[in-house]
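Take a look at this single chain, the form predicted on its own, given in structure tokens.
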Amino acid sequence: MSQTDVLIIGGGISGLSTAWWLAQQGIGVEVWEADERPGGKIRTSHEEGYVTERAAGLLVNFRPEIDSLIKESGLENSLRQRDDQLNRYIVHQGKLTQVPMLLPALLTSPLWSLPAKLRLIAEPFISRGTDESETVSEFVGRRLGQEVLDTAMDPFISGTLASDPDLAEAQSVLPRLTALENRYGSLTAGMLVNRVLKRRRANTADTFSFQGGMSELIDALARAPGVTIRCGACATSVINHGSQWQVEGVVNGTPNSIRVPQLVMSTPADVSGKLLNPIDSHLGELLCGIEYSPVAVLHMGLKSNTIKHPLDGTGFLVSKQNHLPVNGNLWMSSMFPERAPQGHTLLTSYLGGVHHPEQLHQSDEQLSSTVLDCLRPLLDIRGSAEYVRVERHHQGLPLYHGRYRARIKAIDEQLSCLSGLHLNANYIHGVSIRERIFQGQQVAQKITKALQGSVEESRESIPLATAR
């Protein structure tokens, strides 16, 4: 039986970053991943000379930690950062249409019409809510009204997280929004109050990927000295024995078994339900709960001169009122030129989500019939994709839907009972690479406290042992 400090199941991003952020304070680590790779859903594909991604294309942040990682990880000299000055657009009544991103172009936006304005200038004049359990549409739509809501938000939370704004929770899916109310009493005050305290990182964000793509990033975290990553390692069981935990598996194919007083999962929600199950039901039951939306992503390679669009922008975004079979585009060749062959186009649609789960059990064939003829009409394609790619994840994004705030303090109050267990996977805190890097440091800091205060109070019983 094999020692160490701690165990990580799972080598996704949730699980490298927390390895990596432990490796930082010299503390031992074994990954357990199932897959042949570590890095989850993150991986690049070069082909034919297009960089595509399995899953997420960049990332975008806004916390110090990350800045931090990103210099200590020796990634600074491979960071592709996008240009802020790109336009951003949504499909509004069948157009193209550029979102505003400062207040005076937002007044003179076609976008709304005269009383949405004048309902957006009067926020700072709206009562804070009292509901905690608020739903998107219910936060938004009491804030900024409903105009807003049907086109600017809608969007965002079905076309970024494959959700449905009636059904997801405000403060777990816009914790940055609802915060700004808790503290200030509206969107705009807080907002001003953080600019005139130039507290940079509350308003603006850094976008960018990496030069071969971000799997760039998964192979920084799973170099860094002291972690140990087995691939072809799945956990069969998990055995609570007081300060220590006992994890089963089958490592390519060897019945394995460890001991460490540390542990950490971070697989998808009913993987870790089903393995915990045998010691606190009622967690399990928690975990084995949360649902999870079906995600397609679909890479497209034009000849340029075919798409009469300028692609002046990151992509576009689609509400559900517009009944398109896209939740969004990304014009990622716009992004990051070197995404394409020269004179070439790469365009990434994000698919299924709560609104197209079917999407998926479609063959690539007609998932990218149906994806062009949208397109055509809203970028002016006139020719045919040269290259297809099609990604599909069954279990894509978790559904932050209903009293979802609720059900994750009732899990961290299970948490509490059994020492030296930690979860930190896209259920918990946020699904973006940032949070999961973020969250990482955080567990990261929860288990060096622990651990340091073990070596402690050995130290301590030391010296009375010797008395006796």
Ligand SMILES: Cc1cc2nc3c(=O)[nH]c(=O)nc-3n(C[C@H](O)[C@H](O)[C@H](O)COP(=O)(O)OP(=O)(O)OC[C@H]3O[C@@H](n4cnc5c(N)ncnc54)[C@H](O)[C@@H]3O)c2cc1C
Given for the second form:
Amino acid sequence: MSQTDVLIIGGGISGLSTAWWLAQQGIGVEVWEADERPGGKIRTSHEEGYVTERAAGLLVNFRPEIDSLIKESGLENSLRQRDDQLNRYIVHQGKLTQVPMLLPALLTSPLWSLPAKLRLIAEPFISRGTDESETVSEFVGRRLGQEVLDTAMDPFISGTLASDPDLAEAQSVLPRLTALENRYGSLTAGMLVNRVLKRRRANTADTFSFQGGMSELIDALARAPGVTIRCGACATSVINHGSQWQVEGVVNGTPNSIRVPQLVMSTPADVSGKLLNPIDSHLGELLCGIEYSPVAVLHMGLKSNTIKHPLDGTGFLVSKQNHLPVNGNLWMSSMFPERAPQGHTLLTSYLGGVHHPEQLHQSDEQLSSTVLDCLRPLLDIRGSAEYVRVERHHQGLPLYHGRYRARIKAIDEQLSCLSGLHLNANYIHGVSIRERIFQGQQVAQKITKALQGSVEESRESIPLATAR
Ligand SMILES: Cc1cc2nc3c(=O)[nH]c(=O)nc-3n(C[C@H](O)[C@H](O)[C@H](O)COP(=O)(O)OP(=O)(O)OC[C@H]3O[C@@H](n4cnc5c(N)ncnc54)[C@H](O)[C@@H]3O)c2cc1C
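Would you mind generating the form predicted together with this ligand now that we have the form predicted on its own?
After this comes the whole thing, all chains and molecules, with the earlier chain placed first.
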């Protein structure tokens, strides 16, 4: 199968990882990427000695498939592990407070009142839920109590997913926690069983980046033999001819067209929705109905001796009770010292999200002074920023809000009538790079099977044709 069997529209991590897994099977694959370079949300910048990320900065992994991709793509020597012993902080009552990582510390932590701690201890005795479309607030409130929801889960959902726990569907955004309840009837019991059975990867994860930043991952996938990437290639229409898909577009200013038996769409939901609307308007509507939250990333470089806090952690998250303009702040140079020049510190803040979408309209100067005013008392900063870089994502992260699984099920039903069409992007089955790569492998396996099936079918039909 040396000709182009598969076209992938969208060269972000979803599209590139699908292409990489396909190429491993010897399948000819072409990727159309509208931008002048591949990577989508993932792009590393090197400026004034600082190494910063456009969006994703860390890969949190517990899947063997990711280990295998890293090994096979030659990235092993480039891995930079984050020290797991670093503290995690939450802003609690206006101050940075350490998040307890072990059970005894959890019971003595100032984060929760005595009734909240007793409520946590009672978790194994809470009965299973019955509502499959429960929100995160309903699920966590029911199992762990309101204080844990407000203090720990709200910052996690707002800070890492730019989402709202009152609207996000628990089974979609907390699949591992909801699975523990389903399987063991309790989160505590499930975690203990996993620990006793030494299912290490079920409880813990490796967190890492790469020596030159996340772009190294993109570069490694993009140079895989068998993958042809066309940058500046924007798909403008998709036509179905039964067993073939025709994609038309503009490639570096020139109209272009390609026909393939298998098509993967790895573009944002609304782009895929509009392209597919003429073929299946219901599918188009389902996709266009997926909302995204805007996110701004502000990287700030400072002289280390102007920060009095020891920065002995990964950074901090903020709950909405604290009414701060920043959702979270990562201490990038504490995790990866080579991210800032000697004697300097790199702090990365996340703003916007569902709670503050208007922040994306502020100028770089406004955002920078908002962040510094917020960080100054928390980290005891005495100086000013020496370096600032702002990244804006108007469609930052898809919101797994409402009856999200029902929407994805309906999308799957429509897709089952469109043979050879696949969707793989961060609005289905998880936004993280880990899940994007894993889903890429799942889609590649489906395509490999379909292509092998069609080769066998055509082999079987040859003797019949010659006999005639
Ligand atoms: C601020 C921020 C921080 C994050 N941090 C982390 C993190 O630390 N760890 C983590 O695991 N995840 C993180 N994520 C999530 C993760 O980065 C994204 O979910 C993931 O990179 C999205 O990949 P994708 O390929 O699905 O989409 P995208 O990266 O959006 O790629 C889609 C591609 O499609 C292209 N395209 C669009 N229209 C067309 C067209 N018509 N024709 C051709 N091409 C087209 C676009 O140019 C783009 O390149 C973060 C996300 C954000 C926003």
